[in-house]
Amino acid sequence: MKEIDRAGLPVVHVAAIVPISLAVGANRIVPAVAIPHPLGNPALPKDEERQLRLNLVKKALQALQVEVEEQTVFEE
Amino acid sequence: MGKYRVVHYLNQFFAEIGGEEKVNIPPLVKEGAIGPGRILQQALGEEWEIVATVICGDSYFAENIEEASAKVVELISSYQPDVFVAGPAFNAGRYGVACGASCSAVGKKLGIPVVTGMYKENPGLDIYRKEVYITPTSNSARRMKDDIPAVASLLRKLGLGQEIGSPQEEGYFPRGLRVNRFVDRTGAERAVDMLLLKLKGEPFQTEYSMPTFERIPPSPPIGDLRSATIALVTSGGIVPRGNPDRIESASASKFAGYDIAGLDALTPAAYETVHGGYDPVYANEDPDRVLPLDAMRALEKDGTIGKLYDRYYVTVGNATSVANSERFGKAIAAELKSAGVGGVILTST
């Protein structure tokens, strides 16, 4: 991820454990749902789960369009 | 005089409760030493007694760090420990975070010495090294017997209130502290000595090492998403069923890129995860939960993004070395750049 950033490509880390993402040096971070299902939630009905994933991906895309100076966590 | 009272933290695996199916258990406490605690008990000697072991599932802890830490403190305080020790965690990331966080919380709330052990690339190290004494270990539990004596010896010293020397003398990871002391020679003289050694190509010991964790300046944002190509990358191990490139489930030595042109979603019949260390049931039921192809395709269709790149890249992040990860990242970045990709979503489990 850092190598992709170093190459000048904006990259957003959708990460289950934000402290680890911060420790390894991600610059754009979107908190995910949980380790075994970062972009899903098996407890939800299928259509609600799809909506949840769509919202997370939209948030990640939004993070790619924001200028950041330092490590930034894009919360709710 | 009674024995010194020790409480030990372990994850579900080392506490012999279970493997990946038990990673979600909340903190609980058991009397006495368990598993690695027995080796630790031997190393500590007869004046010390592991009175209790506190246990938590790795995922439960990593996903509820504050709550789990508070619960650990609550569970162990009735045992009135003189010292607290966690792990060692070797190169297990979630376990390392749990060991660091539980030590940090116990040290702050109960005011007793705390020690844990980790491999130098464990992400828990950089998060907690300033607050917690962490001894270096190997990257695998196979070396448990070799790694525990250092943990025990530092724990004993701290418990007895003995003076703790520098990280080099005592064998723990530097905590980023500066300690004032009197020396015979001025800073200028010492600096010139170091410079002369460096010029001669001889080894020298700096008095203030710079942090080594490299930061990359953030890349500029994407201008117009509607004309940009976005790529998906994951460390979550989603591969075509059968794992054609044989990506390892831990300590990966390779990454792979797979064609997703024309696919609307990842089906369980065609894709699966090979990532070790997390419960694969949810990812195997619907691989989009790790690699959100369905959502990206929908956003491509409605024009939110210009295009979803025709390939995705995958490796397994489980205990994979920093050196390998850098190598994968460089190669992936080069391929994406030459393909004209404008931005990347990287998902991690």
Given for the second form:
Amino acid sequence: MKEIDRAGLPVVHVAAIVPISLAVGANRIVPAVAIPHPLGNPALPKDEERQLRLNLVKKALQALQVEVEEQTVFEE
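Provide the structure of the form predicted alone, given the form predicted together with the partner chain shown above.
All you get below is the one chain by itself.
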């Protein structure tokens, strides 16, 4: 991912385990929900899960627009 970023294409790592993302050197990190369901929570009612997914995708898209000099975790 770092090489793709260096080539001029920003990349966001949506990850359930942020320390692993930090260890592998991801530049932009958005914390995910959980390992089996990183972009959702099937235990939630359908409308709430849709909103959760939408919020995570929006956060990732916002992170793509941010110039970073060092590893950055985009918390909620």
